[in-house]
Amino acid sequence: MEDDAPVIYGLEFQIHIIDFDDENNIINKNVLLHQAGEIWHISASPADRGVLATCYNRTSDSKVLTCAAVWRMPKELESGSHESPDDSSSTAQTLELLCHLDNTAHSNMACVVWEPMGDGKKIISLADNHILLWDLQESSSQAVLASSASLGGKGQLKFTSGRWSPHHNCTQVATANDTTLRGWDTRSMSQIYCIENAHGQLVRDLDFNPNKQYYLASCGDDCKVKFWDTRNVTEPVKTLEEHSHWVWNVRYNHSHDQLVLTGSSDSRVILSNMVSISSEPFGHLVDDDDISDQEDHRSEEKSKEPLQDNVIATYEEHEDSVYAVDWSSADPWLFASLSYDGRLVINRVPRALKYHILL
């Protein structure tokens, strides 16, 4: 990864800033103390590489509450570190608290989601059955609740995950609760679509296709990964059943949306090529002006049929449940996975597939 795009992951009361030296294949680490409590969710601001949000546990009146806050890391760490990974003399530094996402009526935060475009001043938190839209003001030192909405229905409904769409001028958010997926318009905080029984069991995660609007991926405890067109939610456009236990994470590649990562408590990471429902189902189409007539003919023959979906690779370096997978924001061919035992693994898309996509 480049210096300006470190990997960030949480380890109980610590946050580890990971800098991957691509040329020397070395991982460097810096530790930040998160003294507020045990971290359950972490997300980095897309606009400010030094700002992040966490959901964490704290005890109040013998009750465990999950809170959320926005933090800034020390400036010297924002651009990455070049320390040796074996340098044990380095001391942990402390995060600077910018603001709490405080709302006494909604005390159990499931996750925090940043607006994917813009200046990083809008943030959504999911707390119990409430979706809360915040405006960060005064250099993120103050969070003002701009609007909110609630789940209605029988029982104790609780959000489990959410994702902000990069399309439609960033006015749509998708959420998961139990087995249901819902879409929300952030301008009115009203529901715009609902996929009931999207999965047979709890929905764990979801992600929007970055290059193809309306397309949404979800995964859950039924061991399945499903792909949806939110204009027609009667059934998924595609379903993957490659995992043998709960699927905790699904992530589209930021640049090449046919590449989809999934992580599961079967201890495996699977890289799939979902080209048939990608933004380039016929592969990369070359401009007519750039090729000869003979090559043009071969290109036309090749592009008549969509490429086939398939599993590119299954990674089994983990010995415990894989709870997080994500792509590098600096290198589209690089991705990381994190398992329950604290093992972080960095992998690359196979070179043959990389050149097939590019050429």
Contents of the next structure:
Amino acid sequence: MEDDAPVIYGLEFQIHIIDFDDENNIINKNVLLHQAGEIWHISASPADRGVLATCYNRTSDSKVLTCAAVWRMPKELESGSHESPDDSSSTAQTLELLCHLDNTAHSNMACVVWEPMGDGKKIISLADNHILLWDLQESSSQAVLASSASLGGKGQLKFTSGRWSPHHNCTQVATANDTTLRGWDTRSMSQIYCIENAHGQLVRDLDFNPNKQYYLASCGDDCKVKFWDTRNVTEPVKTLEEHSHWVWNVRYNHSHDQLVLTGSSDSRVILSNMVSISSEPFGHLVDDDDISDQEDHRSEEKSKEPLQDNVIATYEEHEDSVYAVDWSSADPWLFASLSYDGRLVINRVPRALKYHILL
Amino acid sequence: MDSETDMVRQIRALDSDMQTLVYENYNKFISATDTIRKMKNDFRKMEDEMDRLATNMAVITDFSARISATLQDRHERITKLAGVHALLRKLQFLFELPSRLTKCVELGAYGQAMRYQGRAQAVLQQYQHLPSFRAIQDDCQVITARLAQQLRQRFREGGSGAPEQAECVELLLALGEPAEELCEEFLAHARGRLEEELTSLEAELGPSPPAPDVLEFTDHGGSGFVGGLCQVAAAYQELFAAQGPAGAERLAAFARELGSRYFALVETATISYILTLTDEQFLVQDQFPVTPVSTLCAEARETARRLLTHYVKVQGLVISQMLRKSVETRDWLSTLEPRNVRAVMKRVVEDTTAIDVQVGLLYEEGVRKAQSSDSSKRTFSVYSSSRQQGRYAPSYTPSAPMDTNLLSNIQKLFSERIDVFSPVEFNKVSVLTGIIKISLKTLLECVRLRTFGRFGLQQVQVDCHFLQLYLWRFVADEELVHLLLDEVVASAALRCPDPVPMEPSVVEVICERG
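Could the form predicted in complex with the partner chain be given as well, to go with the form predicted alone?
Full assembly next; the chain just shown is listed first.
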């Protein structure tokens, strides 16, 4: 992706594509119609930037059914065109349906995740208590169910969210149902690990540390964010309790895993610096050879103590619950947050910290 | 022939009937005659008595007329004399007044002196122009001044106990001294006495071991300090009732200051007691560094705060789970037209009341923002006036949501952001507010995740109105409850493809029935 960072978010039956030009701080908006139903989950294909998958609600004779489908955006909107705002208010365009993730056998799709490093051919969807692995064939116009797994047990178990781990050759997926986190191997569709009672209440979201293999973060309705080492699941490595209500999203920065972003229904977005459990707990160690002659030779020794974790900043620009936060894939210092009242806020990591991490 | 025999028979039957009647009622007839004869006699006697009464009355009237005639002139003189006698007695009192006052002052019977003074005051005022009276009045004034001075001195010394002080003050007030000064002095004296008590308590707690028995300490403190403070407060209120709110405030500040010092002492005493207990139980060596009592006090306070916050969270969680289950498990699309409030809402109100009672046992009420008199009736004014009717336009053109969102956003800008887990203070209202905030926020989030049919929305409306009727009295700021519940209904409306709200009057009727 280039310099500007298009952001997609679903608004009822529309998808808004926001182009953010960070050199000039200008925002352009394009609207796509998604007539199939109300969107509850959206995710973009990592391989083809014009393809995305949505989970949406369809109301049929007073019953609400959540389905999933794969769509393609119109060509002009893919690469973030620099249209002037006047043009975008013309006719909204529609998405082209590529294929449905057919769910006659199962009831409600909770979310859809793409294989991160793959060629956009593998997709996993979570429906009630099933994990379904799909193969997208014939340029994504057909979805074939490759394998599936179910959660056994008493009561109505329901998956709430899932994430595909970028490690282990993309063969691991983690899911959350109620208060339990589970890890699955996609080759055999069997459970690898299980973290019971990860949170006191419902687990809302989870994310994998992009740099450290076995680490993941989860957040839930007990207002806490917990960091886990999947090799030792009896106890979290770290717990953050900065929010005062349910935490809906937790996201690691794609390159610098000490930066963790969380959004909560107390209307706050908190950026935390989890240095001690990141891949660089002692800060950025620089070899002497790398220092150019123009810079001063810093003879100060960096202490060998791990740096302290702290909250970098709390962003309070939202007036209502924040339901989604994410990092930009173009610029690692840029992130966006979305709240219930439709406000999208784009922020940057404070410059001082950025230089501290880089240098 | 037959009819003749018949008639004869009938005649004979009648005869025999008559005879039986007479035989049966013979006695009654006799007694009737006797009674009548007696009545005749009695009436004759009464007539005689009446005649005699008449003659006697005539005689008496005659006599009375003669007596009044003879005594007529004497009568006037006697009344005049009686009047003069009374007047003379009063004058005597007045003339004796100065000497009597002096004696009272000497004896220290100030109350009595004041009473005499009071009685005489009016008369002396009236007859000021007469020289003799003027002299008396001057004398009295001199003595009264002396009395006041003595009183003031006695009051200032403040050596005497509270009841005497109170008496002094009462008399001084009656004498017309400025109440403000008296207030101040009274409080100053009381403070002096109570501070003495406090210092003695502190001394008991002093660094030298052994720490006193906690029971003894509280006993001493209770009877000495607290008893004294109560006495002072009661007396103050009685004496300075006319002062109004300024006086009451002063008393409150005074009590609060001394009270807080007392409670600090109690805290230290309790902690010291616990320390001595642990020492005894665990045979601690003296070499280990011992945490000073003050840090322990601070820690105890901190722990109490954390405990209270945790209690609020736990209770909030209990109610939240109820609300969450109720929203998640109900089929909102195909629900029927609401006829009554859902049972879960009533349960929520019951539980909140129970918690209120439970907490009320331990903590005082706390401060609440002043409510308008018709707060509970202020049901749909906010709801209908601040949200335009355009909100329920069935068409979802891109502009319509923007307008209503803008309106609600502007409203949110001007109302304070609700901090759901703000720190809880040690009073009942704060605790209840925390619990209710958590529960309502949960309800809001759960409502935003479901889709509602038209009747589903109306059921939410009814439930929220019911909650509003009953929950406002538990919180510090009732605006909070209104705001959160408005937001719940608004979110439900946004989640409804066919939003047709119920008429406010119908909602009220349903809630009243529930």
